[in-house]
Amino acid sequence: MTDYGHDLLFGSFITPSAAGAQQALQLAQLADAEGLDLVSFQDHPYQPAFLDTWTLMTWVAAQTSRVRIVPNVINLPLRPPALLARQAASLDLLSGGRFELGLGSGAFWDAIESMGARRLTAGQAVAALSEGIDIIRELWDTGTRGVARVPGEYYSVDGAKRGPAPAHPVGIWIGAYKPKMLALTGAKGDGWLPSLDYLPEGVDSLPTLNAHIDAAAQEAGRPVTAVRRLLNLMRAEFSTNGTGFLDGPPQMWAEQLADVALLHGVSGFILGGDDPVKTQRFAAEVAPAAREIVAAERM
């Protein structure tokens, strides 16, 4: 049993479709009104069928009041980290501390290269992400005197002025699946943000993957609780009779998610699908019931 003790977060994973562009905003506003904690958006700058994720997040932040906004996850090869640090801090300040930074090392390298970025191997991409995280944190650190100097093979800054500082300690949540990325998450991340569909054995993968993160955190001198665990849920259906994981009535969903929280330490559940009815039921029926179960078990 691994419960890292974090408060539970519930959110939505919204497709940034350029067709019917206002739909993404409307779904975010629905999540805000229904009491969800997070709205998140995938980031594929090479995809012309999608809105630019950063522009969309800014638009959403301006037209919501309480929900936190998360890229799920930012494509670092196409968004230089020094600029990203200032963008993230600016959006956090403008939104009143409602931004968290999901980061990824990059995928779909043919498409990334077509946009002018350098093609990297998997190992190089992890190293580049590590350097990018260092730069972002240095530029956010306005409490340190002097300019920021971060040497690197893929990204570097040499004399960059620090700031602005975010309105709150922005979490860096890393999309990770393989050992090197999991190790980076444990060493430098504030959160782990995978999609359930991509885990080789579904929720049964979580103990092994958590162990990789925990070992890396401890090696870096960090408590394992420093890394929040979140999970994107892309295949989930409400039905009268339960047939499996997240296929059943809301109470079954709540019980299953509470088990994942208490047994595997996942404290953030982000629902995909762009279905407003499902979003409402997730917020109104699943989230409160799951919180109640977890709170009772933690007493």
Second form
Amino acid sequence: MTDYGHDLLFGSFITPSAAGAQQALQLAQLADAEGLDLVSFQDHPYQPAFLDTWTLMTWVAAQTSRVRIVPNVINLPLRPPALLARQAASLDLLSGGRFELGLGSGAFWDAIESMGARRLTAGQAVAALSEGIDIIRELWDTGTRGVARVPGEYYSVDGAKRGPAPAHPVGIWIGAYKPKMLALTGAKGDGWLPSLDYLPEGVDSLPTLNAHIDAAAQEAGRPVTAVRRLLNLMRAEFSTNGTGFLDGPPQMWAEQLADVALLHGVSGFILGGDDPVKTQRFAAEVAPAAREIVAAERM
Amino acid sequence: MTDLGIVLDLSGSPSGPTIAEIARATERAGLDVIVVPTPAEDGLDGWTVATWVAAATARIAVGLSRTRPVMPQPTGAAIPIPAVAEKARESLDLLVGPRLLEKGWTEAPADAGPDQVRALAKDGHTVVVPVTSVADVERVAGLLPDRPRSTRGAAARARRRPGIDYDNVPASLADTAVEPGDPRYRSVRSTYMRGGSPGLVLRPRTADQVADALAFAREHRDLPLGIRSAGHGLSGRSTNDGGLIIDVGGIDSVEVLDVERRLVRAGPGATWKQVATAIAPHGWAISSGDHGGVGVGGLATAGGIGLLGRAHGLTIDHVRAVEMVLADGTQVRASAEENSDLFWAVRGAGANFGIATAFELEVDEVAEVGWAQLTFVSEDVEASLLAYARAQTQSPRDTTVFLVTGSPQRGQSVIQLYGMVESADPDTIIERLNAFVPVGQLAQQQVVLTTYASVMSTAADVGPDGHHGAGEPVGRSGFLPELTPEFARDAAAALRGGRLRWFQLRAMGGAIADVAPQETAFSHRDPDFQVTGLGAFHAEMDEVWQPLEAHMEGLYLSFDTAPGPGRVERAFPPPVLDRLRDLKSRYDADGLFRDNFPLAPGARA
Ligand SMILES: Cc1cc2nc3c(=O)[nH]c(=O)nc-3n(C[C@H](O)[C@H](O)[C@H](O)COP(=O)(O)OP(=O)(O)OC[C@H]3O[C@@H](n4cnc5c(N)ncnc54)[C@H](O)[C@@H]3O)c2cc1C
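Go ahead and give the structure of the form predicted together with the partner chain, now that the form predicted on its own is out.
Full complex below, order starting with the chain above.
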């Protein structure tokens, strides 16, 4: 049993569809108004049916006031880290500290290559992500004097000015599944952001995967609580008499999510589906009930 | 006109809300542009600030100098990958409208007075003044209170293409014309099969307005000119890059003129679905194409080989008169009695002679029809083609069935037959279709007794967003006098080669062949089939098509996009071509109409 003790966060996973930008904005504004903590957007720049995620997130941030904006997750191969650091800090500053950086090493290499980035193997991409994170943290760190120098095989900066610094300590939440990525998450991440559907055995995979992250964190001399655990939930339905995981009434969802929080330490739940009614019920009925259960258990 | 704006001074690290407030105040004050300065290395990111500003405002142009692309990308540079930056620009257009301005302003000092600003604005420069507060914005707005304004904003004007006299678009067309910087541009730039970026789309709604559009086009002879009705053209370049489009899609009424004679008047912008739906209540139909989205204007000037072809002939065989605006702006009517030469030419080569603004069509009484969609699989596509041809050529003329197939996958071809039996008797329909059973192993079938109009209606309506074609269609076409075993062999080889992505046989014969070749400029009356192939690259398709073309005589221009020479000659065999070229010298001697199998005026075949 692991509970890392983080506050619970509830969020929404919104499709950045080019044909449905207004719906995406409305969903984000609904989340903002209903008290969800996060709105998040996948990042696939080569997907013609999608908008550019950065532009969409900025546009949404300008038209919301409370909710945090999270890429879920940024395609690092197509967004060079020095640029990403500045853009992330800028969006965090403009939005008053409402940005967290979901980050991934990239998949779909044919498509990535077709947009002009180089093709990497899975192993190289992990190494590149690690270097990218170092650069981002250096450029954000305006407390240290002098220019930033980060040598690397895939990315390097040599004498770059630091800054701008974000408005708040922006979390780097990593989309990770395989051992090397989990190790990187433990060593350098502030969060772990996988999708439940991609975990080999669903919720039952969590203890093993968490253990990978914990081991890597400890090896790097960090407390295991340095890494918040989040989960994208793409398949979930409210029903009156369902019996499966996230197939039932709101109270049942709340109990199931509270279990996952208390047993596996997951403290962020991000719901997909682009459905305003579901989003609203998630915010109004599931989130408070789950928080209540977890708070009571933690007493 | 003079454009005046502000440049945001970000040196004091203003907050997001402050920036938004300044932006809104700038828009409210009637200024023209908000420039986001090129950021300091450690300053706020330009794209993010520009998007933030655009999201906070509704109309005003947002200026941001484009980051120079550097390839290969230095590993540590804070610059975007060019394709990702391009995607971001497209997305911003979609989210906030075409408001991004990437160059063309001059910065005045923060304390500039009216005289200094006026001096800087002299050559039509946009002048921007640095501001740090709403009070600054108000001061800037007061600098040139009576400056002349333009109807289109700075960002829209920046997207204009060279060589077009935008400020002198004829008054009758100015309100409906669409430029690259207009929000509506997205919905008119491309067609069904083709992506495009025209410099100006004129949208006349009357014949007089068409004449005005042509006058404007005559002033821009050096630019490509596309004529568009419903935008389904392949050979017809009804969109282009940087040129003009005259889009008569808005001239789309359909009305019954004479019930006794079944005479119907249709505008070029109507689709065949609209025509079919309008005349169906009378129990009528007109032989058109197989797809209800195709336009009257493009099809009724080219041929119209469709699902009632064998029963009722080509679409052009039903045209009784056409109203047209010629290259010099003259409005004429052509029929068997008036301008009969032109009437002949329009039925097959209409795109060379003018812009049709109305067609009078004599339609047929067509009760119910059998509509069949049959899917076969076959391991021997050669035998299947022969079986199809045998069945089709031996069918009575009430039956018209088309065949579509592509490259075989793991030795198996999927062959789609779709067609019509003009009969309301289920037994007759089944009997006719049974003849096609030898084509292969029947995998799926759907046969319904329905109306021609409901078959046309399966085509989706084009919504307010318009067409979204991309790239260029690579099409080849030809007429097949007879489908011989040798042709079947060569076609099967081409299909197996994998580069012929889409292959279609359209049945002809029957009523199409009742009309004498000299009756219309479309003179290919005898072939059994019209053949179409679509591929990915022209050079590749030339190779694929060559052996097939050896079996063909002539081509149907509507499906052919080959760039090479000799295509016009194949579309129009010698006596037809000579006559067409003579007429071209008479009606369009300067070759204004040249977007679709252009004829060289006067030249001899
Ligand atoms: C899905 C699909 C199915 C098709 N099915 C058939 C079919 O079954 N049978 C068949 O014969 N063809 C068929 N075609 C081809 C079609 O007939 C031609 O492409 C036709 O030109 C399309 O007409 P449009 O008005 O929609 O096209 P547009 O793109 O608007 O115009 C195409 C060209 O026609 C000319 N033109 C258009 N309007 C006028 C006008 N008012 N006056 C003079 N010239 C004009 C211009 O040269 C223009 O470039 C099909 C095409 C598609 C895309």
